[in-house]
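Encoded as structure tokens, the following chain is the form predicted on its own, with no partner shown.
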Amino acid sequence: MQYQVFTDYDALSEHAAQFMLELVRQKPTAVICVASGDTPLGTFQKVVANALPNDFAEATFVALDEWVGIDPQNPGSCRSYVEKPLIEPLKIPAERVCFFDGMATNLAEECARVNEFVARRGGLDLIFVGIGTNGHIGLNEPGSSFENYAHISDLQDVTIAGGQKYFQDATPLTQGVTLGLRHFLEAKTAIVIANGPRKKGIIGRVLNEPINTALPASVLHQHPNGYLWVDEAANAKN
């Protein structure tokens, strides 16, 4: 796992947004998952107001996670954080597009189907994430297996309080379906990113526990092209 600290989000977001263009242009076919919330809406503005305008004609883009019983068309939607300032813009048809539908009536379905878009396209080139405060990537919850592919999680109650600020009124939330921790290890490149005083904690955690399934993030350590980057704010060594 290689660290590296940048001198406020900005700088972090420039940086990841640089990476991300950089991967499209020396494979135009490339495979990006990307993570909803608040952490990558400045990779993806950035990513935006600099691609060329045919960077993005042949790579296809699969969201990490959805809550379960949200429609998508919910501004609150994980869909909706990746679809409005991303997909959208970059003008991506939906065939290279997969997003995980939280309304579906057989969820084990739903996440076999993402399974095999992401297994018939050779896997995932890039799955570029955010950190919640427990560790959790996606909503890979502490307890979960290092060797789940996409799967249905119950949330804890930190997930459940932190997942309200993207709703204007309370919404239950309860499970999510994500992609798994072993698509994380699977993937060519993995790129954790954190902003902020309040990812300090979780952030020097991840540097210094040892790997194990209760810090899902700690995973990292285990891929062999992976990368943590942090703003200042967010920096566990100062």
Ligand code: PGA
Contents of the next structure:
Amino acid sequence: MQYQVFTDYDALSEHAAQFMLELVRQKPTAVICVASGDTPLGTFQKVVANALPNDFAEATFVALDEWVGIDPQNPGSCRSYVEKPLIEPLKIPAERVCFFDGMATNLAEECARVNEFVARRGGLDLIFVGIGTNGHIGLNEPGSSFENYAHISDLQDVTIAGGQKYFQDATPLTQGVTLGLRHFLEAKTAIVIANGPRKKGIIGRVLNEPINTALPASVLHQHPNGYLWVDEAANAKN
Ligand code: PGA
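Moving on from the form predicted on its own, kindly provide the form predicted together with the named molecule as a structure.
Full complex below, order starting with the chain above.
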């Protein structure tokens, strides 16, 4: 795992955006998994601002996760967090985007559909994610097996409480659907980004703890091409 610290959120976002743009310029058919949440928004904004007209003409996106039972049109849905700032401005057509439907009647089938979407395209070239204060990646909560592909996850209280910030009204959250840590390990490149003092504690744990399923983000240590990029406020190394 390569650890890199940037002066601030803007510099971190700029670096991540340039990495993504470089990827699609070298491999136009790249398959990219992106996370929702607040952390990637700066990167998305810079990707959109700096993309040349053909940069994403053949690229495919896969959204990392979704809250179970939340309407995709809800502004707080994971889909909205990826679609509005990234997919719509880049004009990616529906056939080159995969979102989980958290309202699917059969969630196991929904996970199988997303697994199939990724597998049929030869796997992920890049998985680009944030990190929760409990160390989750996507909605792979502590205890999630590194062998998991897409699956249904029971959310921890900290994730349910933290997730409220995306919604205007108090929103009952209990489960999520998410790509699995196996997807993370099999992606050609895996990037985790974090910013702000709220993430410093968990970054310290990722840096200092050995690989263990109680800390999902420790999976980074096992990735041959894994990066942990943080801003100065989230830096946990002297
Ligand atoms: P955030 O969420 O980017 O909104 O901080 C990250 C996460 O919980 O994975």
